[in-house]
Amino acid sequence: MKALVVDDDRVLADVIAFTLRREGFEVILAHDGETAWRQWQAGEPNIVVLDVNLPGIDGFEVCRRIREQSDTPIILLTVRGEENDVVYGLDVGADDYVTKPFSPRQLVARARAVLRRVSQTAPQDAMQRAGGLSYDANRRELSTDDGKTHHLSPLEGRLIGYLMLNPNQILTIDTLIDHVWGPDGGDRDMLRQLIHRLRSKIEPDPAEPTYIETISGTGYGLNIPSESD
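Keeping to the form predicted on its own, what do you get for the structure of that sequence alone?
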């Protein structure tokens, strides 16, 4: 299993690399955005641990470029805790988001959780349908009943796919986190931001959602009207 570790803090990058190697990973190191992009193209890593604040092109841009070509799992590292950065990180396709400072062993656990989730995701050839929604898991394209098609990130795809498997049911916050990120990844704030991003793509009015309903204090549900409605 090969990991690309990207951080301009060389001491931290070495600590992360050492911890990953002890866990059996082969590690490639990069300390700026351009080198990270070249290393990813040349090395075909199984997972990328990517700092946001990099010299040259930043981690968000590296993430965006990778996601345009591949579903390689990406964990973003940042000292920022602002909500807009979490939203943007998820929007450009990150699979997980870890705020510094953190325990390297916790990072390894998150990396393994992401890799387990990817390995357990079986290919889906058939379209998923629920009410006026149609989701092509291979293309990660969701068609809504207004005739529009929306391209989703891997996390958005996992979330809407699970909601569509359970229409008109209340899914708890913990259940959704466990499905989207696995037991060692994600949190309530990340789920809230992911819901926000998905609504901004598919809802006619994200402020008054018609598809993804919030059940106060419990979780979320996909609202699919019955044929008699």
Contents of the next structure:
There are 2 protein chains.
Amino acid sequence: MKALVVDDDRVLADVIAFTLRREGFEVILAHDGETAWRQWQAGEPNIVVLDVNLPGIDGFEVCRRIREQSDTPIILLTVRGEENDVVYGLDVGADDYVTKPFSPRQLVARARAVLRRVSQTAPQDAMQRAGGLSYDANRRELSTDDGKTHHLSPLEGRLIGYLMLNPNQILTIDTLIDHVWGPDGGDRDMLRQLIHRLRSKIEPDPAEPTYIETISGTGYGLNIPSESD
Amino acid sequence: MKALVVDDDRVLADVIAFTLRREGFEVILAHDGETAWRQWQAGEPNIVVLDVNLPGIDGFEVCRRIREQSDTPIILLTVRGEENDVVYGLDVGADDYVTKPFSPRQLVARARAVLRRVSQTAPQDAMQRAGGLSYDANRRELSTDDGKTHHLSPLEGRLIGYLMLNPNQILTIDTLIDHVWGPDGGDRDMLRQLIHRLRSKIEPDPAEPTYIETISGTGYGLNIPSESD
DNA sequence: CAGGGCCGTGACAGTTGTGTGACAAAAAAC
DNA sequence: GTTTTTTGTCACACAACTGTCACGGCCCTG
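Target state, the form predicted together with the DNA; input state, the form predicted on its own:
Once more the chain from above appears, this time first in line as the rest of the complex follows.
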């Protein structure tokens, strides 16, 4: 499930992106109309979160162009009190809108509602695979290749989700902390503990980790036996 | 072609009525929820134009009641800026919405579009099936695969109906609250209680739920064993 | 060999989330 | 009007989740 987030306020855009990623979306960012339009053409996303006030091409115009080519759900971000924006936005084809300021949770709920409405099909198959592992982000259940499934806590889920997105790579400690706790949370102790808890659930022998490798002084990596590549 | 127009603003209602009559509709008027409901039961109209803000029973409730018994097309009239109303309105079964202020011509165009769309699709009965469960929304009775039928309360009915619409998926707490109570109602305690009551009716052993699964920190899901229908 | 990072591990407490029963308020049925 | 059903509120126990800390082992450097 791919989402395109467009807002010239980079901080806000990052917050939205973080929230959506945590909910299992793959997020592309853009900070102005032209970029947004190119990004949309490049990899057609499943949903667009679009600020109205943008440098260059404004949100309405982007919305109209997208609507000419596709039914991709579009959620507009408007400033409170600009009711005309909303009316106009829905007129040019937006599916829903959220007025700033809003809570990230609210936005996610809205996004899901729109996706549900537009595509009557199952909204999200948030299933990730990597080697013998498959992770269902909705249920937070991870299946190992020995057929067992383990229920993960929210943080464990975020961690394994990010690792499976970047298998066979070394991810630095700070990168991991950022992705699990966000910009202002988390320290090394917590990550160490989280890795420990995850290992104890998914490693056949936690003392000799198969999946999660430690690179001392740097970070961790998820080892996936390379199939015939 | 009979139309029921409901709006507490008598002037506006008259304008709409006039326009629709000019377009060949036979129009019945109502200015509050109770009257609307009675009028609808009296002579079942072909289409309903329904203001959201009504004295007494509000538009959502009228919409829901009508939807329980029939597929009659419903167009909601919402005030611009009340974006929640739109989302919730479509959720409880409205077919389309028009934001005030609007031009009568616009309303007529929408009405025709909806009528065209609805008449194409076959009417659906109010019976839902999912795995061993079957739910009759009219009688609000749910049958489990062990042959027992349980009478559900209105809220329980809405909850199970929504779960059965999205089986084998995890629905977030907020999504469920939105769907059962609407944009401004309901909190987590109430949902917890409702889940509890529903479980105690349909689960063979409420301590070990078969159907309704809990994902701590996220929400709930209806588990249906995938078998051949 | 000593000391200092770094890491794995276990234990523990604080916080939050969840299931459950009881009860009152409200609504609906009679 | 009364009675029954339905719904909201609250309290409490228990479970899940997370953060913190301490200890011991390993590797490296001096």
